[in-house]
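To begin, one chain is listed below as structure tokens, in the form predicted alone.
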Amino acid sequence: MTRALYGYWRSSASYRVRIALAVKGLAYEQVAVNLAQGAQTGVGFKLLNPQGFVPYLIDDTAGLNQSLAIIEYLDEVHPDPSLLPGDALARARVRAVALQIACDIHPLNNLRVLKYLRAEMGQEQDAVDTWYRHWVETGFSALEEIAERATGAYLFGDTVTLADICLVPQMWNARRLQADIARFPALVAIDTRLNALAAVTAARPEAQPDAVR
């Protein structure tokens, strides 16, 4: 089978997948879609993703965008480990913690956005670095709560989740630009939890080979 994700060293929606196939223990090809060099508007990628996005995999014949579809798919094709759990009410929070970061924190902070505030917006840098910090505490305030209420070693348990592939990729872009996660004792900790695990290391962004060091 011919597996293989596009994707971009620093993007967090291709890190989340990379964490998926690595906890699955699933071999696949990385393709580099260079995000600042605007790779990702040229004709070659969109003839496979029209909307210009990372991550894209391509799974046999298959090819899938949207970084929670392709984690969702990869689960149910290969369901050990699972990363969702067994019940439909659990299934629906670990769901919820996943979009809350998936939809609500990171589009305001996409780089595509971050972009149109400095350059169509006209705004300086130190004005696009506080809208970045403003809604990532802003959402890790209420996931804090979440967090506080944790019974186990990650969000949900002492597995790790679809919400747990959500969250460390967040607070990576949250240390690059400076967030106060000190605010955020709860999830400091159980993102350091997930940072030992030798499937979420081989998935950081500085280990990955399009790296910028």
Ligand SMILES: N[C@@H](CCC(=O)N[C@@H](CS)C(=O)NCC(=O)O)C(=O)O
The other form holds:
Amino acid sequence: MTRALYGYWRSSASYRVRIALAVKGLAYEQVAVNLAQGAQTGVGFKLLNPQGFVPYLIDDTAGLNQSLAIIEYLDEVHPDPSLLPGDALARARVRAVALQIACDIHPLNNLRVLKYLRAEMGQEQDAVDTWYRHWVETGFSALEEIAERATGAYLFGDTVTLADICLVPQMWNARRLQADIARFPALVAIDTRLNALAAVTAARPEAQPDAVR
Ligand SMILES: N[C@@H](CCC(=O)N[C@@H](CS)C(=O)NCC(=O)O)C(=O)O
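Return the form predicted together with the ligand of this protein as a structure block, the form predicted alone having already been given.
Now the full complex is given, and it begins with the chain already shown.
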């Protein structure tokens, strides 16, 4: 099976897919789409993904966009280790947390949204940073309550789930943009344990071939 991931080192959504691939031990080629240079809006990439977003995964079977759809596809085709619990209710709870991050936090802080605030809405960088931190910290406040109730090493027990896969990149991003994550000690503790895993370390932005140091 050949597999290629179109992504960008600093993209949270690409980082999610990298973690999933690494946890499952699946080999893949990386194709860098330089978001800082606008490569996602180029004709070539938009032929693949008309939405103009990374990640985009191609394997022998098909091409897929949307990180959560990609991860669930990988999980169904390569079920071991599973990223979702066996029980329907537990699965719904894991997906709910993944969606809290992927739908309710991440889109408000995306590159295109921050650029729009600056360029079209005429906001200064300070105001954009305040926007970013406000939405991350609001989202993390709700997640902190879930993290406080966690009984295992990670958000839902002692195995990595889709929820953890969404948490790690959002925490990395929050640190980069200097959100006050010290306010969320339970999330920080879980994120620290996740980052000690070799699969998570391998997926870190700084470890990617297109990383700019
Ligand atoms: N919901 C999408 C979000 C994808 C997305 O927003 N990707 C960002 C990088 S994290 C992107 O390509 N941004 C390009 C832009 O904002 O122009 C997913 O989960 O895959």
